[in-house]
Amino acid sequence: MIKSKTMLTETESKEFLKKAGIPVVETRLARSKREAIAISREMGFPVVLKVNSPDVVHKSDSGGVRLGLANATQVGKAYAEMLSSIRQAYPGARIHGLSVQPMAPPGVEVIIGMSKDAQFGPVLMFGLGGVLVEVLKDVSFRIVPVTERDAGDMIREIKGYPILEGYRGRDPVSVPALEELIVKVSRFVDENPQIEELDLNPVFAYSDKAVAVDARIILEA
């Protein structure tokens, strides 16, 4: 029997995560150019726009992400251009609008993910995030539930751990904040067995905290 799956949009995924106490960047859905501009003004510039659709997985590859929009004119222009680009790339996609979020300060990008193994059930993954996870495949795994000690081991196992410790004069990131986030994600997955897959990528790690910038959740329908 083939299981059917439902992919939540970014705004839906983040709302789900936020209720579980998992830190995410504030993200609001704009269904029109006027609404996107109004939300951007409320949040404060610069902002990020992303396509909000359950049918578009790789948003950045199809013109579905715009970073660092500094004023209302840029937001309005980007809104129109992005919708046009996405509709050309994905003619049948259900587009709910565009999500608006403040431009987060740069941090060290990591990924926290979960997939279900046929034998072991939910398995948590940690590694360097962004495009690096696809290029380097520098990740570690643990079976859910994950303890704080497990989380610490996962973080220190990756080859890129020295990057988290600080390099070339950069501040080290907060490993305790990452450990806490991993444990929270593990608990979230354990308490919601309908979750089939989860990706927090990237998570921006800072010297005092860690916050998910993008999120994707797939549910077993």
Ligand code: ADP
Given for the second form:
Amino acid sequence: MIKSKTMLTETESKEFLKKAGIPVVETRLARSKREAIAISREMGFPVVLKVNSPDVVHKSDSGGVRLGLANATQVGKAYAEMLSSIRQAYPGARIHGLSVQPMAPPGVEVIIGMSKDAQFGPVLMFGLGGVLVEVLKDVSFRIVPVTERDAGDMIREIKGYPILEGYRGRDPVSVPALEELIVKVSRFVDENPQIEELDLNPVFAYSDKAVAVDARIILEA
Ligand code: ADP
Ligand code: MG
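Could I see the form predicted together with the ligand next, after the form predicted alone?
And the full complex, kicking off with our chain again.
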């Protein structure tokens, strides 16, 4: 049997996660330029705009993510430009609008993912974000359910762990906050077996907390 899958948009995924108590950057869907400007004003600048579509997997390809928009004029201009470049790149894609979110302060980018193994079922992955995960594959895995202790081991066993401990005068990130996040994700996927795949990429890790700035959930449908 071939299973069919549905991808939730970033806003749908974050809503689902937020209900489970998983920290995500506040994110709202704008269906027009006017709405995007109004939401940005409420949130406070600078903001980020992202394409919101169940058919676009990598939003930053083809101009689907614009960071650090500093005022209403920039938001309005970006809104129009992004829609036209996305429509060109993905003809026929269902576009719900653009998501608006505050620009998160810089943190260490990490990734938490879940995929299903035919033998072991849901497996969580942890790693440092960006190039480190794509090129170096510096990641660790544990089978769900993941305890706090397992989560601590997952974090400490990646080669890039010293980066989390702080380097060149940077603050160390909170390992307990990451452990808590991993355990919450484990519980979330355990309680929602319809979730086939999950990606929090990136999570921004700080000295006192960890927050997902991007999320993608794939459901078995
Ligand atoms: P993609 O679908 O391409 O993975 P992301 O939502 O992950 O899109 O955005 C791409 C990059 O932009 C992220 O890896 C992160 O570095 C940055 N980014 C995304 N959202 C925010 C935000 N709210 N604040 C700051 N940086 C962000
Ligand atoms: Mg991402």
